[in-house]
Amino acid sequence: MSSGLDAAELSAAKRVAIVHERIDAAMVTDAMKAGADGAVCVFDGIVRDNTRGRRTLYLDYEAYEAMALAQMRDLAAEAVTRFKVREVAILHRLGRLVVGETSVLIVVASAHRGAAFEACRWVIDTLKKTVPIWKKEQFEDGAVWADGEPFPEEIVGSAEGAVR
């Protein structure tokens, strides 16, 4: 099954994208690798089969697409500057997703693993808190619009330290 992008099409402009098709995490990760990299850190957010003890049937993602895409581009650029990594890819899927499918993919390429890990964590945590993408969780016994997870306190201090 194709994500609608192949490795040759994963240009810099498409490394930050909102998609409606399946995300091919392996293809994106492979396309991000370069000779100067010593590390590629990947966060592959997938739909799990439960939330707080309730069985999940599927998720529906919606977004204010123009604003979300602009903010995702800003996050990628800020991560490159803040953590001194080579490149960041952010892909988020919209529409109906079933258990096991990728909803969001963050890939960070860097000369060093520490920077890659820190940048990857900061990007996903910041995206979940600030980017206008909403998730409706459909359970066996009803549906709810999910609140974003709280921003981890340890990341706030870590990211501030990286700027200095």
Second form
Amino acid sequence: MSSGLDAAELSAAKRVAIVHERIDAAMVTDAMKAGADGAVCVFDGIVRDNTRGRRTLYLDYEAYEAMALAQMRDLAAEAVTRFKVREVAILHRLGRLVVGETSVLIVVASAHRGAAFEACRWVIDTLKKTVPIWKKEQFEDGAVWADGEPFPEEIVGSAEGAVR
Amino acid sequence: MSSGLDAAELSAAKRVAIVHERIDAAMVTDAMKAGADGAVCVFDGIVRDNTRGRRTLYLDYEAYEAMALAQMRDLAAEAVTRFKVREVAILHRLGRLVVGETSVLIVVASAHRGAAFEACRWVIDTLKKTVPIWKKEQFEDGAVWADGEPFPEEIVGSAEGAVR
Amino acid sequence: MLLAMRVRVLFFGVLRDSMGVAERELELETGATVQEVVERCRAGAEGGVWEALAIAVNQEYARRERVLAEGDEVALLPPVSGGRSRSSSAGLDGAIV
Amino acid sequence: MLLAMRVRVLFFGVLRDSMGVAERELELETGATVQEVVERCRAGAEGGVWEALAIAVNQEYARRERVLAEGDEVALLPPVSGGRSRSSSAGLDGAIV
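Switch over from the form predicted alone to the form predicted in complex with a further copy of the same chain, please.
Every chain and every other molecule in the complex is listed next, the one we just looked at coming first.
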């Protein structure tokens, strides 16, 4: 009441973050576990050495940072409500990442495994369609902004509205 | 040819194990990552502090160890084939585990996230129905062998055959 | 033409590269919508990404009909590509830029 | 009765507790099947787990009709419960033992 942040919001603020340094998956996962949990599902998105056989040197991630963070917080909160899991962490790294490094980490802690898997999958699928982050992929012979997946209908409005 | 184990088998032997000490999820996950991977999905099964509200003190896991290990190796190999993921690790711990400790760890590394999630989920679901491991749960007022899920039809044979 | 308000327009990803700037300021008439910002920015610009954009106003997704106000932050967002592994059903890669 | 072979029978989990031993040796006639091992062990034993058992012969799942051979290792396996989190569709807990 005095701080303007309740315990749940405070916790959510620590669990959802945009970072510019290496993501320590083990530290995040260990910090998430609580006595009521029986299942932890982790999605660790890492930089692959190729896209369709073309060798990747590195990726540059950039974001509309304030909006992306707000969207990630909304996603974490909605996943808790929708799948009735105990807690969700979402971290995304920006800047230059080399092969093998973690760009996004999602951790879901839950009493039961079904909900943990479903929430984790839903968060990464939704993040990739709605959170304003972009990556430019550097190949040996040039750089490409990766094609994103099309925005969901509820974000762009009707096709008519979008094209007019 | 000289050793009798090819590289894939040798790798599989290290990735699938029954252990009696603490499982180091971070070490296993980091060791799994390779350049061709874009997605790592981890399922970390941990000891919960209660079962339906009854407080759990600890769990004792036991196995038909040689058979369990063979089954786990088969599961890992089948997951790779069925879901076309690059590699699967399955570790299960036996003995006495306290709240918060990892009993089972499944790690799937893959180029794409869909296959990683599906393989990971399939492995834990199948393991829980077919791999001969049992747990006895110690509560404050007594111990219970946890009910397992019924065996799949292909394992017990026809219901007629089973009951006769 | 009565110019009654200013908005800040942000460009991201491939759009920032093709515009050559990360942001610009626009003067608009009272009652102008998001759609008018898109059309003003698009005038003279090339490329197909314009059809697939999402728009955020003050960091929340907004429809093209949304009426703007003085000082609004309008972001033009190409399809996002965070995370890492691409679903196998996704489209082709973009061209080299 | 011609006793022509011996098999080793292993008990696990709740079954080991209720049998009071982890294993026993059985003498069987030539041509005896898995089903006969189950019936011999079940004689005089109590509890409902017998209906839900799986059987392994030499560490592989086997059907009740499987004909046994000298020296076979026959394991009687209650429904397994490895891993940790139970699916919400699972049945009730067992009784205190």
